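Encoded as structure tokens, the following chain is the form predicted on its own, with no partner shown.
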Amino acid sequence: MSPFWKSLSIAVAAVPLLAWAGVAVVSAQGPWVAPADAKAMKNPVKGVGNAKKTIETNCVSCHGASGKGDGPAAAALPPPKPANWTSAAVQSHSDGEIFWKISNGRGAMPPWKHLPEQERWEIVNYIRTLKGK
């Protein structure tokens, strides 16, 4: 088991523990903010290539496979939930932030930094295609 599936398993098994014992589950993070650096950089990819393809493999879990973040996983996750691509929130991050937040992860979110930084753009621009959906 790798080391982020063992972790969620952890982090998912205490969620019913804290809540039978009366502690709520917040979360701590506060806002996820990416640097102004990221907020400014520009998307150098055109398409979608084969962006559904790797989400298909690697978000629809908890993203679910329309991007509403309501994957099979996403319900035993603790906060902050996965993110509804589709929202006018996520639709309103400049593509450098979404890239950022790929590519770092934060809490249960994985880093994607492993993938190659044309498949993570192009993921980016397969998230823009769900605007309103």
Ligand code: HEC
Given for the second form:
Amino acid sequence: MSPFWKSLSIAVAAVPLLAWAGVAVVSAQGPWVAPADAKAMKNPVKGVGNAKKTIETNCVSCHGASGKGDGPAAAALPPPKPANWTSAAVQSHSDGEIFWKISNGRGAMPPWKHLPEQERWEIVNYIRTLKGK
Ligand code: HEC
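Next block, the form predicted in complex with heme C, ref. the form predicted on its own:
Up next: the whole complex, starting with the chain shown before.
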């Protein structure tokens, strides 16, 4: 085979491989775990402030009016789906871990670092009120 055809066939063979690797990177979302120092962060805020309003504006489209992860936008999203805040899986996390996830986001979950820290902690406190609901 001439060098041209050889390199062309290698390039063609690489296309599906690259496509597959891209899909694997996007879909290989294992468990989402916060770093240890984030998990250990103490919640300095009491009460929920205006969290309900903030959540209605920013989160309900995905997480649903009752926080079960069933907002109108959730159906269109590929897995992992928006978290169910009432679930044992979410409620078993420390305040610091939930705060960190809200701040940093992952995949379809946007980062919310632009919300003041106080508001992010109030959101954590609000999510706590949904335990088992
Ligand atoms: C565009 C859709 C979307 C919006 C808007 C959104 N989320 Fe999410 N959220 C997600 C998705 C998807 C996940 C799951 C991410 C994953 O597991 O990789 C998630 C996960 C989470 C988790 C992690 C739960 C856990 O313990 O793993 C928390 C907490 C959370 N969202 C809070 C919020 C808050 C608070 C807001 C609003 C300020 C918000 N989300 C807005 C899509 C969204």
